[in-house]
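This document starts with one chain, in the form predicted on its own, laid out as structure tokens.
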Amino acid sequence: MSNPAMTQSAQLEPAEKDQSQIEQKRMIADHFERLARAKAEGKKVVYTFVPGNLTELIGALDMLAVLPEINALQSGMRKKSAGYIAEAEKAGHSEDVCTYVKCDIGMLKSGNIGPTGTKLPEPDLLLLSYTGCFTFMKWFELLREEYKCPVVMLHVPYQTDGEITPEMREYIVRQLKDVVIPAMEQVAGKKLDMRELSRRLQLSHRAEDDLVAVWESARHRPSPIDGYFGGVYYVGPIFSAFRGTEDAVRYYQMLRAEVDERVRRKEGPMTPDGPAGEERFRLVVEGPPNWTSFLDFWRMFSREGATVVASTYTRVGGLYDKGFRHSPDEPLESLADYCLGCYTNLGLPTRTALLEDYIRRYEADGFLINSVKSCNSFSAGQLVMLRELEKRTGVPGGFIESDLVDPRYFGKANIENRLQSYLQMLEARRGRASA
């Protein structure tokens, strides 16, 4: 599910690179170099997940983050996930288990080599912020068995009614004060400096402002961004190890300037084949992308003139466009609200309302669901959402199926046929409306 430094594989680089992409590659390379030196330099390493991650807190204690989801999707993009998954299945993991989990376990068993070719350090702490995905808990149980290191869990109440109550917020703040921060301080060997945490939250706030401006640019015609395939570039730094840093602020300033320039020139987004051609279809997409054939998947859209103007996957690490910002004034309350508001922590009615808002706000011609075989957090209830959205908006929905990082479940011809049939239906519908 998740995302994040998820786009730094050489296989994902478009034909032409924006300066922000070059900057992001540098950031990722520097981070993995720091991880490679971590043990020698006495740095503590925290493994954690994308939705609800406490990046600012980790950084404020001078520790480094590793995100297993990102390791898994990077393995998929580097065409290594099939072997890792086979390794995990040989060890007894079911074919139906989340393929992120199996890929990560298989990578661990195969030497734990990261995206840059260097061995990842073992964790000093497993930090789980539970945000609507039960698999995360089982995943960390498996990692605990392997690494024999401390585990600390921040339990996040499920936001079933689409509302954060004072009681929910206080429940998380109390856990942070009484359980999570003391455990992290013990591993870090130092006390938390609340002024440093607040400083990092202020930096997060600035980066989040610029990211939201990038999302909102999709209201232009043509959209200067692709909010799904291109979007996984945009969220890389903020969803992973860089939120709360000057690097992230600089990256999002650079990205926003590039997007503003494309708006000024009335240009569409970058694609794997270079700048986009004519914008023929504006789509909203629900569900994660497939990583093992990411470029093929993207080209199915871009070569048909289909631009994704918004997607739910790129909100899995934070719904900033609904108004949330990290706040330096109430640091722990701010972290609590962030965890509560992640997309995977929302009930189906709230998710459906969010998609409806995106369809209307970005004037989408259609919306498409990519149902991922091994991700119940996304896929459960998607057909119900599709029918409800069609009823509410009058906009037709489409449905395709793939998987996160298991190439056995990416049927290129089948997906391409379904997508082309769907786009042809949108074209025919448009013709009837103009007749």
Second form
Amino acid sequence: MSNPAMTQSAQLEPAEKDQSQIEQKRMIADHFERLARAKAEGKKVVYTFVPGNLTELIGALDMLAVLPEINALQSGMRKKSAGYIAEAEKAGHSEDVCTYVKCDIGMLKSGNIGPTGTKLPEPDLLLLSYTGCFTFMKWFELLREEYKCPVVMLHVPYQTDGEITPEMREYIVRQLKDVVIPAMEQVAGKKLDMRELSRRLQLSHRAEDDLVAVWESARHRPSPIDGYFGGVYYVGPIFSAFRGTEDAVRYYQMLRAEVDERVRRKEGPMTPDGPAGEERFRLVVEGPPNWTSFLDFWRMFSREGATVVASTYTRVGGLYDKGFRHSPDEPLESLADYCLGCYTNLGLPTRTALLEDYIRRYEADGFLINSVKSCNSFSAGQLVMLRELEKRTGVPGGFIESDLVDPRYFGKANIENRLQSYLQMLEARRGRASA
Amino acid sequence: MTDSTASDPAAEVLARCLALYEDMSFSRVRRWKEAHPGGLAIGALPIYVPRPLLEAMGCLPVSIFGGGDQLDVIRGDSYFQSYICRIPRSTLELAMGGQLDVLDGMLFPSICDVIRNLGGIWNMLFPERFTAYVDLPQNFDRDIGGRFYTGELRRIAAGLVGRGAKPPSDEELRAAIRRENSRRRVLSELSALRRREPWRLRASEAYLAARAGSVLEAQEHEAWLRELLAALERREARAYDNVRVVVRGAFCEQPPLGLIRTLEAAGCDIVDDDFQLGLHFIEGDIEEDSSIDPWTALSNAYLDRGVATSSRYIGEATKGDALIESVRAAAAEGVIFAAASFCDPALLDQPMLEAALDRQGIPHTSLKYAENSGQFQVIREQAGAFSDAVKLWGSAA
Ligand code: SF4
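Okay, that was the form predicted on its own. Show me the form predicted together with its partner chain next.
Complete assembly follows, chain above in first position.
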């Protein structure tokens, strides 16, 4: 399973920084500082996953979150993942399995030094919210072997038919009430204050409104955002430790204002080489990015004038543009609906329908699937989605293969060739259409 | 009667099992449908589906294990990337080749992302066919996971009724549970025999006998198994000095029969395994008592007595304990991990299980296969070296 960016180091970011990016950087630095002090200050640390994360609950119990997927992708961006993966494979982990897991295990075996260069605190609790990906369960079973700390499981049913049934919701709420919250309270050493949880959910709601406005801005021409490469920065706070905080509300207000301003000035997004040039192609992308060559990958698009107007990867930690919002009035029910609605917890027909909607809504010239070797949850079925989307929309699809954090599977020349041929095909098609 | 039948009383029933195993056209299922007008044949991917529920509704549960080593996969390959295991592609090949037309529906249990997404693929490619995802709970509290699961069972049953299956009465469901228990008791007897006298019933033969249950109703399967059991008692067999091993990791995509035979030929008596795990998924009987709601009985069996396997959350239990217990119960001397290539659940579990075995000093080795692997020389050498090492030094060193 794969997940979004919470960026740390300047070299990984677009050339010019917006105010919101500086703010995000500050938030992350603060968070890692709090983590560094956690043990000394008696704060409890919860390791958990991005999709289906219960950040408002963790925050309401005054605990701090660590997200191993984000550590893994950070390791990928900082060119450390190859070594960590090798370490894990040396310890007996198969070359066939998810490289996020191996990267995390390798990092742990190498001293568990986090993205800021300091040692990450050990978990007091592994909160296994089991949404959209089976590997999560194995991942925390593996971590449990290392840390010997309690694990609490939240099993989230799969939305096969694109519908949340009352039974699914009730199942999750019952687990939250009877299993998850009591286990968290025990570790936190305090009772959950439902008013505090509701307050945080209200803050989530506000941030989610602004994030959706940012996604929607891509309907403009030129799009003021890149909804994939840029998008992974935008989802950083809301997919991680900050949902339900004033910090996140401020960040998304700031981001929205910046995007609105770019719309007003008819400007495209920022790219690794500065402001985007002419918008030549509008693309929708399915699948996670590659992290080990993230900027190279991005440049392959930006240098060709290709802007991603919507992506599914940025919906992995929460799907808000179909109307869902966390609700202070029904706290546990809305946490249940949130978990159920994360992108990879949706059946393939629903995923396909979502992509179809993005292609039409954002008037995309093409859609591209980046199929990553590590993640069967994303990848199994993508070739069927590709055919079906072409059939339904008449828009041609492209297909490239890479991996999350294993550089052995990022064939730069091959990917670049494929992408260029694909874009040339879109160009030729456009020429024929206007002839 | 062939020569081998004359000399081996088990040969005839085993030959029947082999014929079913090799029949990729599911002619047995077609015959069942002719004999049961209106009855639905419902395919089920590994690992576990509650078969008695299907039987109680007048349906034939058909276990689908892909195309094995007998099917050329061409179309199926074009739907899956190279780094995905083989069972989904060969299953799709069977469907596209029309071999699965005999089925009236398919169940996709929640064991991994691939099987789960294959269910979605089915929905998209064959929208007219009945397809259901069986979301097995990972919360094992009767009041939480149990409630959800009985709801799932009723949802699936309602879907089948919508396709013409008959709604199951409690009595029919209990009767189907009794038949399933009875079949599984004979399977247990065969397992016990294999542990006692592995030379009398080889693992490859036990495999075929169990595999016949993929396309037979519980009662008929039980009759075949009893026939085999009786024949085995008459079989002349000589003990030989092999190493007793447990095989783990082969619960979904199945190894080719040739691989199992290769392990045997390399000096390994497989005295316990997780091949076709679905048939052995529940330890002991499902409650039959008339005082218990049979839907709840099915659910309780899954919650309380489901075997420890990779796709099932183990809660507070210690990883590897169940395997060590199996090794001890089977008086095995070592473990062979045999997993399908790219099988995430099996391969992610393996390091934890290996560590548990290491702590107990139990030797182990590991190999990977695909259902259509055809070359076993390397495996033969590896298994041979393993069995020699265990025999000589009691370790895999
Ligand atoms: S072989 Fe493994 S990965 Fe493949 S479908 Fe079966 S359980 Fe899933």
